[in-house]
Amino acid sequence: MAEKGAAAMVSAEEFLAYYLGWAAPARRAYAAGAAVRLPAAAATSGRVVVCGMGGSGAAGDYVETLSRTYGGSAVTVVKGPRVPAWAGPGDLVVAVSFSGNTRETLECAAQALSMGAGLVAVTTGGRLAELARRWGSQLIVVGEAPAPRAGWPQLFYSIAGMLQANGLLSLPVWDVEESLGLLEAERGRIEEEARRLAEWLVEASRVQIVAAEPLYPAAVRLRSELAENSKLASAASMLPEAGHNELEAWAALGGSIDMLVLDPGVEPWSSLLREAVGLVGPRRLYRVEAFGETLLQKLVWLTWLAGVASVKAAVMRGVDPYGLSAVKGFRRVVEAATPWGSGEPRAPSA
């Protein structure tokens, strides 16, 4: 399928189309973001933030887990429309807005550049590409999708191989062509276990996603898309950090939480998650183990279940896996409450 304007209306059929095909542009953003070269200043301290709002955050999610699990510069993921005050020369500040108009995106960008940081924009255009153009600074447009949110592999892919490329993130090449050849390879494979997952979804009330802490970037992005695609509420916890204090409460709530568990498939992982499970009681349970065979894999493997799982159990509940009028509305509140993104550097605000 071709990819498409993310303003331009697409099916159920087509947008699930999207999701199977996501093979093709992440390898397109890959070899965007390996071809970038930065500056010899940049990031000579060592640290990077990524800044951006909803999947294009997410993103950011992945990088951090990465460069904690693999090596690399230490990251940072912002979330909102403030960089860090310690942020300034040496430092990098990756903007991450799909669109290229979220405010809050636009805001850090311009106070990256306020507090002497070096600048990446990442977008498909918009707003922020155009002032990354004014600004002088590196940008990296990535190919469109029907919606931000199924544009994940362009983000993600865009922001490791820039990293990768310019000695700030320790992947392995042979792990992300590895990933890369499970999206071209097991279509066949994530299908039917979304089937599975959709249609344990279908019956489902009360989820509670319970990942291991090497998989929590995953459990959220799930959280995320079962919101927007099923319209399905849910919660994302991580173990064994939910182990002290998270899973008092599901006890006591017992047979009335049905559990979604993420399980790399390794020890001690494993043995972690099914203990939980059994003090807990849960009213239903589904596990999913991660295919692949390192971290990378498992993650991306993950990320793409979620998409397609969640689009396939919007249809089956039959709501519209595309809109998001609710979120459409906040984001206008936000254009009339807020200054953000007026694309000017300044200094931050107190």
Contents of the next structure:
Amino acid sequence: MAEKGAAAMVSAEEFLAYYLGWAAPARRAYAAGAAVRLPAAAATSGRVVVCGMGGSGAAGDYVETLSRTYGGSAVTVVKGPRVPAWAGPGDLVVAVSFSGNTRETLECAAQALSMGAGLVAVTTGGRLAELARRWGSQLIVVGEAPAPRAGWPQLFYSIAGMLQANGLLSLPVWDVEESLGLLEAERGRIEEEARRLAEWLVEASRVQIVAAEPLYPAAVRLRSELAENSKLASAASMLPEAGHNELEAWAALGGSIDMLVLDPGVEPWSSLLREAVGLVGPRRLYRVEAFGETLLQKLVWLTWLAGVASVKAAVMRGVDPYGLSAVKGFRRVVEAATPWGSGEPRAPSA
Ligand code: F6R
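Please show me the structure of the same protein in the form predicted together with ligand F6R, now that we have looked at it in the form predicted alone.
Okay, now the whole complex, with that chain kicking things off.
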């Protein structure tokens, strides 16, 4: 939609309304993913590679963490142009690009095919859809959004549904339903919490996001949303790992660091986060307790919060949450400086 054409502009109000209305695209995407039946030979190894960049690649982070928690395939996330050398027949490569025109992801799709791996393309269209059709690969066409990052429900729920329906991700159906219900029922709650977080963010400097390890995909996503929507730089880390290294530097910075803590509200995580903050003594602290009963629901909640709060923070800071210039510039750099995804793909190996 808008990011593909020069003319279309999306106002901050429209952009915010899209994020607030995630429930409908999420439900449609889940149904579309769950309807996909992969060929029997597509993922016999139990290994899945999810390739994508930026707002599209984010979906892979969630699937990887969920599979480790709930059970399912061994998921490798690739945010670049290189499919792992071990991939081959019996492995499944999911190439995710909202626009369908991201060179790194096109390169991965072509590599997957020539390595003999199964390929599922997830996109709104573009060259990725064109190639998947030509190659006879599985294609999931997701609904449009004002921007790839705002299309997170389309990408995440379609991939989760597809993997779940094919025995590659052991997410309970009721849990997915609850997460969709949360997007339907909690608009008031998300708006209120997002407003409070945005008010904190506009006063913040040196924002260090710290999440409990299972919530790390949401911390990375929040960092990206703050960058793209609010034009704010931040860093994202997780405990316990950061407690073994980065904590030392945070403590040395002490009074000049603002900490944003993503807490699942369960032990031992809440205590670990509280004690780590105590060791740092940040200038300012904001603690988000994830809403929901399960890890899936908490991740969906935090992702929604990241989107809504980052758009609200942009408006409060007087910047345009929708427009991107440096990111688009870098896409052109990749197109000009690399051969990735540009050549005619090799035919699938027999
Ligand atoms: C833009 C955004 C970016 C893109 C990235 C890859 O809204 O979120 O991070 O997601 O440049 O592009 P696609 O998603 O089209 O493959």
